[in-house]
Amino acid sequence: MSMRVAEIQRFCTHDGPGLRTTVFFKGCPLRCVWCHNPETQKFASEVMFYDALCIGCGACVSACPTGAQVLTQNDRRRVVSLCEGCGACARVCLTEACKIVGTDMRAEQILAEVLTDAAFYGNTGGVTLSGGEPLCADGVIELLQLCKQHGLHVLVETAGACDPDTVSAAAPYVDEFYFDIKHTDAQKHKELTGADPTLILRNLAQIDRLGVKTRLRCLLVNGLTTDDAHFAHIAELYATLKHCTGVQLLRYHPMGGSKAAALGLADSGREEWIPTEAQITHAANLLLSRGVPVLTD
């Protein structure tokens, strides 16, 4: 069986503790306003198009089966909608301004990856999974197995939209989950991802329950994640997990907004929805006063 992988990054410092390489899969049922990686969204393979690269050489024209890249004296560009994610004009692109996105992978494939990191983990690092919703990938779970019987630590982050069987299933080979609280008002929680939150919620105490190490991660988006409710809940969610370490702030940042324009979407990036250092230390602060630990990296 095989997953589909967005991309595979080596020595990343951001995706739990140590050196760490991280692989990100395909796919995610939530569609929210601010995502980092919109690449991962669809399950599909896509190809990402990068003008400032272009030389105008037009060999994805003459590769392109649909007719999908354009190339004139004064016109450069992809026609999205017939474009099929072959990958024939990445192929050939030399500066890479084609892009594919999406590499089918087995498990053992992707294993033979991670391991070629071994050697710099140390005590601390290993092997995670994170997307898109790693969890919704055909095959994960034989990934995780293979990568507890080669001794990895195995950290997940994901946002729990996925069947709770795939999580039960998942919990004995996994070290950590960093679990993403997208909001805690369940209304603006499904117009901010297009999702109800309830599965999400349930399968957050399905692994606490199972005795999995959590870490709440809480996105601050200026203005639509911002407001103290939000955090009071968080807070009075932190109290209900008996192996929650704690909760992670993180800040808005608009580069996602560049790689949905490659796509061929809308630039998606808002500078304003960058949090200030005083919400920051704001969302902290209300957090500790109700007894949360707060973590910082």
Second form
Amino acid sequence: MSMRVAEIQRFCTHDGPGLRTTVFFKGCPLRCVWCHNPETQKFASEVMFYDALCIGCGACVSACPTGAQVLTQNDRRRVVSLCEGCGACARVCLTEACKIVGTDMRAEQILAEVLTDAAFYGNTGGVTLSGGEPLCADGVIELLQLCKQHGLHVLVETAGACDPDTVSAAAPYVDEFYFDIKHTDAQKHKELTGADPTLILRNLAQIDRLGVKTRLRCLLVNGLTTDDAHFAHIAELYATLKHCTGVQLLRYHPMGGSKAAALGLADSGREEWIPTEAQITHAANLLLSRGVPVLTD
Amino acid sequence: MSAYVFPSAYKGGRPVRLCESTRHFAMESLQGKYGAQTLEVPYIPVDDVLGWERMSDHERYTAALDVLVRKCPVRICEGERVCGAATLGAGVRHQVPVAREGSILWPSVSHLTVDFGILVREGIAGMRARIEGMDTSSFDAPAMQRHDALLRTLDAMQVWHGRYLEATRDAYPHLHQTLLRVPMQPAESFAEAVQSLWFGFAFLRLGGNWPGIGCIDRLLGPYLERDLAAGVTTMDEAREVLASMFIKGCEWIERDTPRGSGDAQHYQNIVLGGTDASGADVTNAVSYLCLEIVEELGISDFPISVRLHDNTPKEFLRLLARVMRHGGGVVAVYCEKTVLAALRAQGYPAHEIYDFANDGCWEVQIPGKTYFSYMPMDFLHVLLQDVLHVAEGEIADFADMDAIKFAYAERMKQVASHACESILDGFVPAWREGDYTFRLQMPTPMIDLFEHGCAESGRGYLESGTPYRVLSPHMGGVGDVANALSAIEQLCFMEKRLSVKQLCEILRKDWQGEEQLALYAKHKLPHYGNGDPAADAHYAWAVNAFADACAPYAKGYPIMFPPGISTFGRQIEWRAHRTAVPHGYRRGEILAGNTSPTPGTDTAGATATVRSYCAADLTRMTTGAALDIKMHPGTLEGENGLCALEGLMQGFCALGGYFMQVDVLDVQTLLDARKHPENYKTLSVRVSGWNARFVTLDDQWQRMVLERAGYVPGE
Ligand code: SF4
Ligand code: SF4
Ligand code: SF4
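Starting from the form predicted alone above, please write out the structure of the form predicted in complex with its partner chain.
Zooming out: every chain and molecule, the one shown earlier first.
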């Protein structure tokens, strides 16, 4: 069974302990308004187009079977609605102005890519599955099994919006989950991500019941996820978990913008969403005062 | 809180362990205070020496040295804990700082690590007794001249020592106390050992020489451990003493360095860690202190190399990662297993190889026993011109890759043998008659005191006095050779887009009219440095072919010709004669340095680059093959950043690397330093085997560093 991979990144130092290889899967059921990885939202492959790199050679126009690539004297554009994500344009583009996101790979192929860096993982590093939503990728269980069989430290970054059976099946092969909590207020969660949080919270509880270590991750988006009530609820949530090591506070950064443009989407990035240093400290103190460890690394 | 901030790429800043006066001393030294003083007196005139015309070269040298030590400025810096200073400006310029009628008389010696242990263990008195007691009955007249010159050089050191005794007597009693014993007598304590080592080092530099120090922890560690056990000193005290040595090592930093390939390249190497002949790890308290000092002060004037092996202590690896994270390229690493295997294969006796150090950059040598010189050669040019005839002559066609590789390998043999034989013709005039004595270039009695074999043989360092004479052929351009071969294979034989001849015709026209194909070659073909097996196979083949080409000279000569890979900075000057290359670059572009990938082609990250580099059998590159890795500080934050650096080093060793220098650079900082050099006097970067303060690099070099740090011009 093959999975659609957006990217495999090496020498990652922000996706779990030590030096890691991170596999980003394509496809996510949520639609966070601040999404910093918009290229991983759709399950289908798609093409990113970087205007600045285009030299107007026209190769992509001839290659495109659907007429999605337009290049005339005063018009250069890609008609997203016509694009079928076949990747023909990216294959002929010489400047990397067109780039395909989404390569189908079998579990063994992904494993082989991950193992090429095994010599560098030492005692702490390993593989991280991320996304998109890695637990929505068909065949993820097989990949997790293979990783474990090869003695890798396995970390999964999830937002928890996935089939509970997948969570139960995955848990035995995962050393640690980094579990995103977008918002603790059900209504706001729905507004901000398009989904109801019930399933997500149930999956979190299930992981904990199965005894796997988790770390909760909260993205601070100024005005959206910075209210005290939210952090009070995070503390309550933490208290219900036996195997949670603490909460990591992440800072919103409007870097999805350039990617959104390359995808032909409106730039959803907003400067005013960047949290202040004081807000971060405040949230951290609030958590600490309620006995929640605040993790930094 | 300290008043002094030493620059770091790490946002957490540097630790503070040394006392404020030592930090003040460091800041002044790094900002060029003592360098400026040194340049005030460039040399000592020796026009008054009587009988000069009748003297032999050696007599002139020692007579001039005698005047030099009596007349050179004596300098004692406030806050210093070791004494002695190389105070003459011509030394900074690689010359013996004496002159007649305003003309400098001799260049000086560099690219070597001497054995300062001789002075530390024997003292001047012991060295004198040993040399005087030597059986010279078989010496001819020239050998006796050299013998006498050694004793007169010891006299000079003693005179110079006497002046420091005098200068410290009243004002610096603590310095005076130590000088009363060393370096005349063997050192007994750590403080004495450091003083004695420094005195020998400063003496050689006073005479203009640029020696390396080598395995300082093996030399000084036992003294410190004895003192610590006896409660005579503490780690904090010892750190202050040793820091003084590091700070004084900056006394050649100039306030306004002429810009060029950068300063801080006086080959003052230090080597730490590693194993001994029994396989035991030798890391000791001094190893830690050295790294702690550079972690705090960011001093890059002593390029440090750590010998890594399977049992390198975890805490030491951690400290090493912490130092690396600050940037500046102060510390690089060897994979000891590879180096030892290479030295063994070269035929060095087993008991010698564990002492290895280097020439000041990274070319491995047995310290205190090796004459070293190397021959840099551009093997990309050999491929482009001698094999493919891109620049001129009739362009050849080739039926397949084997034909190209065969022709190239044959040409490599000719080039290597020409290089080896012409350097012999230059240095060893009678070698064809079987006499391998080096031609006398100049007297070197200062060096000879610290090189084993010279006193015993009555021959100088440059005259075959040392047990090992190394003339190392160096392959340059290997990353581009791999990429060129890979591109030819893809374009001409796999995709069959055009013939080799057609490709070469396009290259002759510098890709003009074929810009699309150039882009294709640059972006779409497999490149060395990305862990791509196809491209890496070409690299491994080229390394092997070069080793084979040097093999006829590997054994059977009393001189060694061990191969290595380097460009240092020559990729800049080599642009001038290189044509366009099959992997899409045009004439005049700066291509790969050392064993690194072509700039802009390595897109798969540091681990992939290391994997590619390790794909060749590097034990065949006896003097070394350096890989330069540049990283952004943001990837190295926190505990994970340290683990990542450790992982990178462990992988580098596990996969059989040779030498790796990691620099941590932030493009924004470098750009700001270009705009406001005055604010970045002490910001150092690893250039290409050595460290340099960024602001002392000229425009070309700064651009090269920036591009390696990921800067895209025009952004
Ligand atoms: S869960 Fe992650 S990938 Fe999915 S929409 Fe939200 S931010 Fe984007
Ligand atoms: S991916 Fe395929 S359909 Fe989409 S623009 Fe490129 S060539 Fe056209
Ligand atoms: S192939 Fe690439 S460079 Fe050429 S027009 Fe298309 S996007 Fe631009």
